[in-house]
Each structure stands twice: as structure tokens, then as C-alpha cells.
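Presented below, as C-alpha cells, is a lone chain in the form predicted alone.
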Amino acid sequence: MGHNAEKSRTPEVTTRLRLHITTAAEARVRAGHPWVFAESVREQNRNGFTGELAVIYDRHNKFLAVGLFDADSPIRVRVLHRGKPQTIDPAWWTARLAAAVGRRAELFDARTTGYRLINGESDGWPGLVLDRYGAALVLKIYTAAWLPGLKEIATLIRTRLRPERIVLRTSRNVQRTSESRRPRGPDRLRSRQPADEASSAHLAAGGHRHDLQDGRMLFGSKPRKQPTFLENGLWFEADVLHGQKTGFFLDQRENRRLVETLARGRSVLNAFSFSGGFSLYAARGGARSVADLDISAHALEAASRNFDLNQLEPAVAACPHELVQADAFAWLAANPRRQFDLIILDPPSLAKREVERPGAIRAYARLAKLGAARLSPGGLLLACSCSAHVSAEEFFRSVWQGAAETGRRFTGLRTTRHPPDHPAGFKEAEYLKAIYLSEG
């Protein structure tokens, strides 16, 4: 079941995929970045399977990295360790599994049970997620190369993690890959033998094709309704089955828990409000109402379920919710009356693209005027930001433009990236960021 970095056992192809890339990335691996792009590779010596391992060796041939090919992705190499040869083998996953885990121990106690285990490359799993909501567990890919792994990997998660379920989540390129095409190659997990055929992680010659509908079942039976799980004492539903993300936006945590404390006595407006929790958390620590924007009515449903779960809380049981179903640009620019305490502004990744960023930042900056104009008084708005394509600076800069166009005078409270279990070890996954600031 291990691969040496050195040499290959497994049957269906007995040399070890191998390849030269550029010295510019060498350099990039060497400083510790995850990716090799297919254009930086500048020799190997034969063609590769999606999910084997690739060895990678720097101009004196000297190893330099190992990581999971991926044939069809612009990304053709996505590292998994680096510096001495290493044997992958079990003992090496469970190591990494547990070491991501670990990292978690003690930073969340039994009133949080809904949070990040695996954050892709910065945890050493390059194009895996893994979120716990409560007793179940959310597995997300964004590479095909896990594919050939898919089991075994599941079955170490269930052994370890011990879960009641675990839900399959892939990114839109995974489905296409195995709708289109007809996977072969080696198990990378196992050097004696391919995958179990009845397994639908099966990426052997003349495999079958994969049974990857999103929200599938890796372990457990499928749930009956929406999971719940903690957050800092609040119930929340996750929509672990068809969900955006693995089910719900647990990287605002921590922002979430900063409203709380600025939200005494505010009216609040929670725009691209998802399911409400800003608003939920803004109730809980004493707002005088809280309205929940959003363009879905699917989402704005989910809020309303989520403020039934906390009707045990005082705060939250006397809190006017409002919910407004609308395009949060057109309504903010169609209600110059309504005005707000506390704004909070929470659009979905406005540039995907890198074609798309400089749009992106003039939305920005016309969302944060909007947001600014229909602030109260001393009133506070909460800006953020999920696109990695525009940096934290062309973010900040932006509001602060789009604040400064309605002739209101504001300051800087704070700015917040990343919280602990969404840990961004290179550029490319830096995209959280917000910006709090308050007029006066």
C-alpha cells in the first residue's frame, strides 16, 4: 500500500513517473509553494495517470518533491512533501491525518462541534477539504487525483475520526472529469495491488467509471434532514448533501463572533445573508432587530430554521427577523430611506478569475459606498471578501474608497484574514479578509 520516493511495485506500470521542471520552479517548490503548473515541466519519462505519484528532481537529479499527478489539470503536480526521499505509505497518511487534526486540539471547546479538520495544501492534503458538523464529516475534492485513493482514504477518516457518516462533496472540474472520461492508472494509495474494482474510487486499466454525484454517501447512511451542529453554543443546519461548500461558511466563525460583541442596542442589516448567521449572532448579543438580505429564497428559509433552533436563547427569541428576498446591489441602491446601525456586507467571490479582478474591485468599492450610504449615524459596516484573486490591499483600498464617495467621514476599527482552522500557507490561499469601520 506505500509508495518509496525512489521506486514503484506497483504492477500496472513498473517505473516511477518522473520528471524535470524549470528552475524558476524549483525555486517556488523549494520556498515551500504547493503546485507545479503543467508548463513548468520541462521533461518526463513516459506520460502519467491522474492520482499516481510523480517524483520530481531538480537540475542535479537530486530528489526534490513528491506530489499527485493530475494529467488533465493546468496544475499538474500538487506537492505532498518535500526535501529527503519518503516512503508513502499508510503509516505516512495516518502521520499527516493526525497531524491536522492535532493542530485543531485546542482550539475549540464542546460548545463548537462544526469546524475545519483539513485545509488542502496548508495542511499537507493539496485539493482536499475535510469539515466536521457535529457527528458528521464533509469531504470535499478539488482534484481528480484523489480519485484512485478515494477509499482508502475514507476508510483512515473513518477509522481514525470515528464519524456516524461521511459525505462526498467534488468541485465542479472533478464532476466533469469523471463524466467525460474513462479514468485509468494505478492505485496511489496501494503499491501491491489496484484499487477493489466494486470500489467507485476504482482508477485501474479498464476501470469503471466513478459513481461521483456530489453529496454522496463515503460512510453512513444519508440523513434524513439537514445535520446540526454547534457554533460557539448557536445551532446551525448544514446542508452537508447539496450545500454551497461542504454545507455552510464556517471560515466566518470568528467574524460571526465579532458582531456579537458590536451588535447591543443596533438595528442590523446581514446583506448576501446566506442563512443568517451574522444576523443570529448580532441577536444573540442584544441587537434591537436584525434583517437578513439575501437573493435566494432557499437561503433565506435556512435562516429562518436556523433563528427557530436558538429560540431557547432570551436574546435571540426577542429579536425582530426580517427577511428580504432581493439582489442586495439593487435593493441597497432602492432604499436610500432604510437605515441601519450595523451593515454587513458578505458577497460570494466577485472575480473567480483572474480576467475578472478588476471588476471585481470596482463592485467592491460601489458595494461599500451603498453600504456606507444607509448606515445610521455612528453607525458600524463589516465589509469582507472571499476572492483570492484580489489581494487583502486592493480590498481595503476599495471600501475605503467606496466609504469615502458618500462624504461620510469613518475609521478603521479592524481588519480580520483567516481563522486558525483555515490556515492560508501560500498566496494562492489567501482569500478571507474583512474590514470593520465605523463613521466618526
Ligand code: SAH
The other form holds:
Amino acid sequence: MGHNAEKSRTPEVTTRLRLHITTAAEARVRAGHPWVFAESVREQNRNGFTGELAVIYDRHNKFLAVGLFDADSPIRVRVLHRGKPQTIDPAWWTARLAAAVGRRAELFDARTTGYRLINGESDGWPGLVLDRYGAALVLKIYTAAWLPGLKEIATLIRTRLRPERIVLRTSRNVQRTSESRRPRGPDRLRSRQPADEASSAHLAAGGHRHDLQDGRMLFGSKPRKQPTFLENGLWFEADVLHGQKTGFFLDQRENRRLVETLARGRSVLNAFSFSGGFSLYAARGGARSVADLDISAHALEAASRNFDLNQLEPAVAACPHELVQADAFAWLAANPRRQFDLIILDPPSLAKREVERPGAIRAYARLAKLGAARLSPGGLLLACSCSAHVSAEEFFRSVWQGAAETGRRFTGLRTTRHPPDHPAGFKEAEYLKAIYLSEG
Ligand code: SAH
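What I would like now is the form predicted in complex with this ligand, since the data block earlier showed the form predicted alone; can you produce it?
Let us now look at the entire complex, which starts with that chain.
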């Protein structure tokens, strides 16, 4: 693939980038962890360029792993392969794509056309996500290391999956770093090559700064309207060009399905509703009423359109649907008399960084308390967290504590984690957890 910098090599950088890392990092990589942090790099034969392959050797100078080098990220190498030496060539990438697609082969029938095809590190594609929304694919990258090889990856995906279009989305850090890319070595390494010369050679060769931006098409034409797709037989639209993540929260599919089975006859509050996913399932499951509560008018408009898309479903057509635009914390605190039989709390990540963890744990407890206080007798509470920095145990504890502070009694029904199309193969990848409580 091009991102091994084959094409961008100048005579100065024809040697393969070789790294030696600390003993602790070596042990982690051997155990299957996909990241090597900058501070773990002990030795480097030359400066590395974002997007080239780096080969990691162990302390006996034996091949340990090969990965994508990122000069601008504290995660300096993302491991692609470890174990025996391996050539990373087009055939290898083809097999790796087939493996990820194959893992989903038995998961969905024709009633679900929106799901994750590649979930980053846990599928062997570190920092890369591929989601399907009907005939549209959205490829999102979380590291600039994918940029040089992206067009070839897109060709591979086109050939294998035959989509109508592939949309590129880039995380904020990729948008930032592609502005100011520089080769990087460990601090103690003195390069014989002037950094400026190297970086301009790389940028000139890469040539991807302008055409590989967030929302660009990697293949096909820009969609005139938002693509629609099916999830368990319900229609949704995905805001693939501008929406959060890749345009929809595919990771909550199984919780939505569970809510459908719990909703019959209940009045439902869907707090942090986004485009109404939980409400549509609740409505189809026979809810007496559903209310979507979100701070964003844009999200609520999408919820309204998603209800329109499903009017052929009798239970959806029959279910009163209310839209409330408000801050969920404030709204729950301010309306103590209005009760619901089923409350869903699915806030955005409350701890984006490790330092925010203690505050997030308190916020989850406060939110659970606010929700638990608004349940009718026998009501159900579903509390979710997508903060990777808060562990499942910490989150469950804070929900229990918040609920207990209402002075009411609760029974734990179940907890859930990642759905199978969002595998989480290492600790940092485990962000999603949810707990179901019943009042009384
Ligand atoms: N449950 C949704 C996903 C929720 S994403 C689903 O299944 O698709 C989180 C949502 O919370 C976003 O739509 C965001 O607009 C909303 N949000 C963020 N802060 C909020 C707040 N303080 N009050 C209410 N909604 C908020």
C-alpha cells in the first residue's frame, strides 16, 4: 500500500524505519496491545513520517511487530501485525478486510442495513472505522497515519463491497495535524537530515492535504440527501457528511432492541435522544407515548423525520411523539411532577480526557438520581455511558448510588456492553456500558 511511503521515499529515507521500545512496552505489544506510546520508543534509526510503516524489534533484535507510524500523536505506532515477520502488501490488506467483513457475515439479515464493518484496533485496523448505511459507506480515520494510503484502501473497499459511495470523515485531531506535519524521532536521536527538507519532501509526495478532508467523497458522488438505512426493520437517516461519529449511533442497536421489548404500555422519556432511535423502537414495541429530549434542535428535527419515515409501522403511527428541546439535567430537575414509566439516559461522553473522570462519575450519579426520581412506581431506568475513561464498574456504582439517593428501592435487571459489530479487544476500546434498573 502507498502508506508504507513507497512512493514518497526520497533517497534519504529509503531505509525501513526501525524502532526499539522499552521492556514494558515490549511486553504490552506481545500481549496484544495495539499501541506504542512516544515515551516508550527507546531507539529509532531515523526520523519517521506519519503514515509510514515502522518495524519494532525486541531487545534481542528480533522482529516483534509492524505498525503505522504517527509523528504527531502520543500514540507513536499503531500495531498492524505482531508475531512472525510479515510483508504488508495489497494481498495482506485484502485478507484483513475480508476478515473484518467475515466477522459480520452472520450478524444481520436484510432488515438491518446499517452496521459497523470495521471497528478500529479491535478489527486490526487501528484508528480506522468503516460503517455501512445502506449503499453508502463512511470511512472515518482517527489518525493522519492513514492519509497517504487512503486512496488505495478506498479502492480495496470499493472492489470488495461495491458501495454506491464512500464518504471520508476525519476526527478533529486529524484535521489539526494535517495542517502542520513534521517528521518525528525520539528526542535523543539526531537526524542527519534537516527536518524541513524531509517534511516538505513528504508533503509534496503525499499530496493529500487538500483532497482528503472531512466530508469529502473517496468514491461516488456527494449524496443529495442523507442516506437512509434499516435497523431491525426500522428506517433511519444518517447524517454522514456532518453528523457525530459517522452520522448515527450504531453502537446502541442492541439496547434499542431491548427497549422495544420493555416498552409495551409505558410512557417513555428518551433523554439525550439524538435522532430518536430509542423512541422509535419503544413506539414499535407498543409504548403509550414517547418523548425525545435533546439540547440540539438539529437532533430533534432528525427524530421527527425518522418518525415520518416509519409511519407504515402501525404502532409507530399510533404512538404520540413529543419533542422537548432542553438541557436534560436542567429539564429533569425542573419538572419533578411529571413521571415516566421508562426513562432512557444516554448522554454524550462525559469524560473525554482522563482528568475529567471524577467529574464524570459524579455527573452520572446526579443524572441517575434525576432520572430515578422521575420514574412512576414500577418504572424502568436505562442508564448508558460511552466514556472510555470511566470503567463499567465505576459507572454501574455511580448509577446505583444516584438511584439510591432518591430513597426508592431498585432491582438490577441487567447490564450490557459492546454489540458484536463493535468488538472491543483491549481495555481502552471498552467505552460502552449500560445498566437496566427497575423501581421497586
Ligand atoms: N441515544 C442516541 C444517542 C445519543 S448521543 C441514539 O440512540 O442514537 C448524545 C445526544 O445528547 C446528542 O444528540 C446531543 O445533542 C445530546 N446532548 C448533549 N448534551 C446534552 C444536554 N445537556 N442535554 C440534552 N441533550 C444533550
